[in-house]
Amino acid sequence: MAKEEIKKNLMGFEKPLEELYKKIEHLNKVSSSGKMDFKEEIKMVEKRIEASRRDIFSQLTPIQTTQVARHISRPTTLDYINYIFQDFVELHGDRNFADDLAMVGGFAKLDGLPCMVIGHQKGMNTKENLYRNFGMAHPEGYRKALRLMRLADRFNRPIITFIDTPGAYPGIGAEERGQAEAVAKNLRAMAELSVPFIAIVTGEGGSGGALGIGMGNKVLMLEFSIYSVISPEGCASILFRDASRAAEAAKNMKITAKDLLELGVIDDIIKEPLGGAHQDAEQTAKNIKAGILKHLEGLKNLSSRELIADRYNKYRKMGIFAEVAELADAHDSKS
């Protein structure tokens, strides 16, 4: 990304870098006038920026990670498809109501291996986000995804999904057309898929909107993405009646890749370039591709029955519970 774009899209916690970028801008202007050459000074300032950014991103809070996951310049599903896959053929429509532009997908090749790629699609600006409904799919989006997953299953093609959505669209029309039923039906269908299935959270993994295409044999997350049942703001509004306490909610929700790996919800974390995926989309895509190939290698040798059993066991063992002795005894005595 160009330095001008990086400076323009600095997040709140990156403000210490703003003065350094201004200094580079000033030195460049003086150098371009031909009066003096400040190349060495510019290199020194750039090193200071890199060191400062490294320090900042080594200690991000969950709410700051959320800001990175939502960054307007963060690469989208179509960006990753262009970098990672070859011969992508987008397929449209759910064969029932409409073509949802917030969900994209189609056949592609991964280093010659035919596969199915599906993902939420956000925009890079207001106009694009309105066109893509901010990555929030309607029921027809999830039904399109289901149609494509069944096609992949029929032709024995591995499925790769990219998750980046605040959640399934909660509008009246979406509810009238069966939003909850569409997501639930996808969950049941994904449990029965007989092909390798890898899901990758690339930005926001929000609620049922994320789960609707996320029930993979392997679930991976980019380093600065989030995955949760609700947004930090929504959680704070419900629990504390105060959306301004989102930072507190985010801390307790365990929404970061590191937390979710420890809890066993995801299987691997994909490294991002310093400062986030938006700093270098091509390198991020290379890291994602390496992660896909790594986990696909282990899944390719499993039979259809083994893939289904693997997926079942993965989700069956999630969560930890304890039975209180007194309640257990009371239950036994009633029996």
The other form holds:
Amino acid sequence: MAKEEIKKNLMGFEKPLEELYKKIEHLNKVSSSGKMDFKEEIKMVEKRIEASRRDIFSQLTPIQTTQVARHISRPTTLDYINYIFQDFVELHGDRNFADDLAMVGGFAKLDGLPCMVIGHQKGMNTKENLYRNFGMAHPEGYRKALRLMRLADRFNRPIITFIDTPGAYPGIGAEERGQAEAVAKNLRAMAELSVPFIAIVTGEGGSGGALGIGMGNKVLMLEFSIYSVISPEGCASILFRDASRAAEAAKNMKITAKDLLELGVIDDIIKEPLGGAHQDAEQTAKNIKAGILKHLEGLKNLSSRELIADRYNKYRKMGIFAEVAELADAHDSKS
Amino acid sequence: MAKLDIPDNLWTKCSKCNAAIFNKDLEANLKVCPKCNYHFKLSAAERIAYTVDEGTFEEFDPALEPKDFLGFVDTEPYSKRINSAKLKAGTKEAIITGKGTIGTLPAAMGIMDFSYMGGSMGSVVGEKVTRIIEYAIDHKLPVIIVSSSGGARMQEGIMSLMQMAKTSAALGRLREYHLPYISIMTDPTTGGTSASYAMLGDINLAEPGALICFAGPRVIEQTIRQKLPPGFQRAEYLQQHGMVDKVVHRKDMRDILIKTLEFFKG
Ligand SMILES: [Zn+2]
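After the form predicted alone, can we look at the form predicted in complex with the partner chain?
Entire complex below, previous chain first.
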């Protein structure tokens, strides 16, 4: 899709902008007919679009944020790799069953520093999405990711992962080949990596399929990405027996970057351009790169042992519960 | 026909073959249907009674209780669900952890209870699993976890997901200390539970007929819009596909556990 087309590819809640875009189109048409010049007017409408968009995006609901996170034109892992890194060499396959096209990875340089980069890969149209299985990896995808992480670990290279998946694929082959085992093994293995590891949720952080490459020392989220234990639709269909109540589920589950920062599950939020990452992929990539560099800097002086301990302690702390004094004690204090 | 005259509280209908079974026969048969071998779900207390040497089980961390930290409301508030689950299951959470001996061999254990909110894994389950693993490391004990869980607990949102990371990381440490972990998967072991500690056993055992999967059959059917193969995602199917070491009948479980612990004994 051309850049201009993407800008106008509006989401439902951006409806108020539609009229303004039409106005610009009209003014352009009249202008190009040569009789009159509406440059000033166009500029004014563009300003109004910007103001209106700023207003809309300052108060997105969680389900609207979900729409942004899933936008068909949202930049993908390969887009970010190309903008952020140099000399990317993609590596294929899990050395066991197949190459999973929903998961990409390989080495690349980050301002000269060799890194391993891995991420879910979605498409930007139906054809690409079918090819990429909508970014839903099979066990071989998780096993490829693990192979690459271990390779990086052995040669002391930082690992950067990009997370953007509706979830690990639910299918017959996926189950037969051990989807649960593949994700579980990745979790255990990621905890043991002795190199700096930064995970970035760029779009949809869909449950175990997201976490399966996401146990970084630092976990960052793009401003309008989401990260959740189950999709809002899935949650609504189970708890309300009504998938159309996804908005409520999204709100309840706390899935936005801001929520997760408050819960201490992520470490930083990366700003997106006005209107979301798809409005300016290059700028988004620049922001991500700045985030990666900032957090790598903080990790670079840690020894292998410290990096493992840092990661263990980070996840060890997660969980909110009550530790109620024994009932027996309560009785004692009464008597 | 005579069965119909028996008062309800004396017999149970098998949920698989519909046979009416006298409760005392069912109990004597470790809650396995004598007609069709269906393994009824066990409470954590029953599982402990069937597995651990009598009088040796000591419970840890009974004071941990869930908290409604998100203020989660679906058809009812999570805080209310917590209270009703406690009453229904008679436990304070979906897992009981502790230590005991099996055939005089000591082990640290976690036993999940499906009757508490479908055995769902939230912060407390994740914390208790992690603590029991850490206890095992400190005391050089093998770990046994019996899973029975529908997966992550939605009412704790992302924090439930993070329990997968926490428990799996702890199991990684256990491995570094060369201590064994035996995972027993019972009906059902799915979602976030199977995709973390349940699938990470050095030895993965499963009860006959148990549903064991990442994504549930309904989700898969909706996604691929085709019928699933017979026996799909059942314990036997997983053994066939290399994911489970052994499907073990409940009556043989204690014996297999003893043999397994003997193999690992330092
Ligand atoms: Zn039966």
